[in-house]
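In structure tokens, the next block holds one chain alone, the form predicted alone.
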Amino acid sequence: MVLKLNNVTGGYSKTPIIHDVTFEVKRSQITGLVGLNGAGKSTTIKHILGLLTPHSGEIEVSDRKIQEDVELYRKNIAYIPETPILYEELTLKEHIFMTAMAYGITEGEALNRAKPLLKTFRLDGKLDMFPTHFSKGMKQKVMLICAFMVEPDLYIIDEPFLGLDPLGIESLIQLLIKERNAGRSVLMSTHILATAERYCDKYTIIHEGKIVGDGTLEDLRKQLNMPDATLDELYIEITGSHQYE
């Protein structure tokens, strides 16, 4: 497992965001994170990488706590924010080459696992530029440079979606399928229903701080007698019988 919460319960204060939030996220898995803004998707990303500390409830990243080693608990995750965070005296190769020391990757070996990824996102020819010349999408490319560089156990990426054009959608979402596939794990926040369905493993669906749905597609239909269900069409199911609680 790389990564598993167990009833977690926290937030920013002596109240908690999140309840009792248990899941978890198998090697070579894609999870979709759904929930509306504020269900407390970006709460549980935070208690993850270690930001917050919880309430209660324990979180392993590759079966290890962030209180046995904070540096190799990190060291297994790499995280790509909704808004893409930038130094502006930074060019696009200082920040591959700061990324890089940042996980004990060597200058050459950052280089080579970029190249690539330059090129997907066809930023290969502005390697010395500063990222006061990039547009908000160029930004998010670089974020998503850097995290993927990295080549973690766990991928954890907030909203990916906003700020890139079609082509950039599409060339995550093969990156994705493609990391997956190399036996590494991604847990994405997103409410882009109809996007993540086309790709996720599983959906863990949070609302008002509370997991109310946790499984594949199938499972979800299943679950929900609603067999031919869309995963918008479930969610609007799952959350609307909640709402009341």
The other form holds:
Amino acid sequence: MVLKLNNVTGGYSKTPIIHDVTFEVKRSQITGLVGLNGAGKSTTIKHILGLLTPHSGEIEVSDRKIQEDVELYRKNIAYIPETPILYEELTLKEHIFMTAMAYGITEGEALNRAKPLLKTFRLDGKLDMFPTHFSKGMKQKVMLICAFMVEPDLYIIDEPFLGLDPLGIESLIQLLIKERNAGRSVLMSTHILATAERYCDKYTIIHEGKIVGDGTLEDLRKQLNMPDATLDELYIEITGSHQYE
Amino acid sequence: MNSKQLFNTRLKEDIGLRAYYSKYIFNSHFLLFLTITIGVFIYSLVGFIQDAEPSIWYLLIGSIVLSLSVMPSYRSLLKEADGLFLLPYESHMKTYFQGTLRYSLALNVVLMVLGVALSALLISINLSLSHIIIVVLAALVIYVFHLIIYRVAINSKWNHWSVIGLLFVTSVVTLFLTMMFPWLAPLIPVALIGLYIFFSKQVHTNLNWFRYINHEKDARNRYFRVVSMFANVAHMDGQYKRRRYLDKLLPNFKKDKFNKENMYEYLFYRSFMRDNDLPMIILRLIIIAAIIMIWLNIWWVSIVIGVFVIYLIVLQMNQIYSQQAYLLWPKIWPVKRSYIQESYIRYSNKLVVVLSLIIAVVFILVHLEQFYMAAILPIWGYLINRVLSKGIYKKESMLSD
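Output the structure of the form predicted in complex with its partner chain; the preceding block shows the form predicted alone.
After this comes the whole thing, all chains and molecules, with the earlier chain placed first.
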């Protein structure tokens, strides 16, 4: 198991935002963490990253808890935030080098790994530029390159399609599939369900801080007895959002 | 909320901000330094004036100093969202803008008075007291008119530097002529009214919110840049700039040094070299220190100035640590947080010692006989860096989870 959350309750203050969150991400699996704005997706991710400490419950990444060895725990994770967070003073190449140094990758290996990614996202030739001068989509691509260069056990991607152009979205989807085939796992939060439905192996549906559905599309259809339902329809049924229509 | 209440809210906010940063700027060390420097400066200037013979050059320098001190600095206190939310309220903003004009006049009064006093001392070599009073009154009229003209010009096609350049040149010429021919003084308001009419005819029909807001943003940033010499300022815009010619000085870690132990040192050097202001502020501080050392030529005053400038440099450099330590990535990357501190210690010690040595060399060149006293400067640099750095590490560990 690459990621395991067991009865995690937590939040920013003493008042919990997520309650008894339990789910798993297996090796070679793309899991969509699905929920409305404010459902608790980002809070869950922050707990997994160790940016927030759970009030109760346990989190394991590649069978290791953060308390055991924070460095080894984080070495197995690459994170792509919803909004690109870049160093204003570093060029694209220097961002790649900083990430490489942080994850113990040599300079040569970093460039070897980055080269195809730069080509995929059409950023080759921009290595000596400051990414802060890039467009929002290009900045997001820098984040993707730095993360995919690491080749960790688990990718955590917060709203991956925001700001990307259609070519960028397609490249990202292909890359996610490639990484999954290479034995790596992905947890991505999204509320763009139609896109998620195309390539996620499993969905964890979070609503008002609680897990209200967890499984493959088929599992969810069976549970709800809606054999031909789309993910959108299942989501509305599970969360009871139709009541508000 | 009406226009007056809006102005009062913004005024209160700006005064609060200035009061907050003033605590850091005018700390006891700086006040001590100011007292010593200004005291010694006035003492030597008065001595110089007593011995000097009248010359037209003093009038020219006096008119330049006077013109610099009456240059307008307008603060509209507008915010980005105002361009959207206040747009329908534009016709009711008269009271607001009148308030900002009065506030801007008051804000620059201290610098203006200092400039006027300094140039009055300088032109007293040539002019009588009554003549000096005429020049000072002319300068005050220019000060008020400049601000009114400048505010109008923001809403025209003229760019900032063209307006400032024009006002500066006309001010130098009119003040210099007034020093030469005091009977010309009554013509100054007439010329300024002419200038006002000239700009008024070129303003946009409606308020150009975009220009006013950008102007305010620039003015705010300039203020923060001054404050950043003494304290950490959060969220300054355009903080970094690529200087390709400095890239050669940046260390590129290879093989055994290309690792997590050194990655923050790699980052700190880049943060320093590419900071929009920091290298230039440090260069300016060293140049100012050198000028004062040469001008005053008193060895113990030079040591005080050197010590103070090094203190300012170390304070400046500490900002880089704070900026990096609180970012997201150090909390995500699989790197011990202690590496940030260790890297900062290596980087800052090297840089502070090099900069202290430059100041020490200036000291030796000015005071060859007391050359051995220059040793104080790098030692002080090293020690003050240790003390101030420990303060920020402590603050960081207190704020960390």
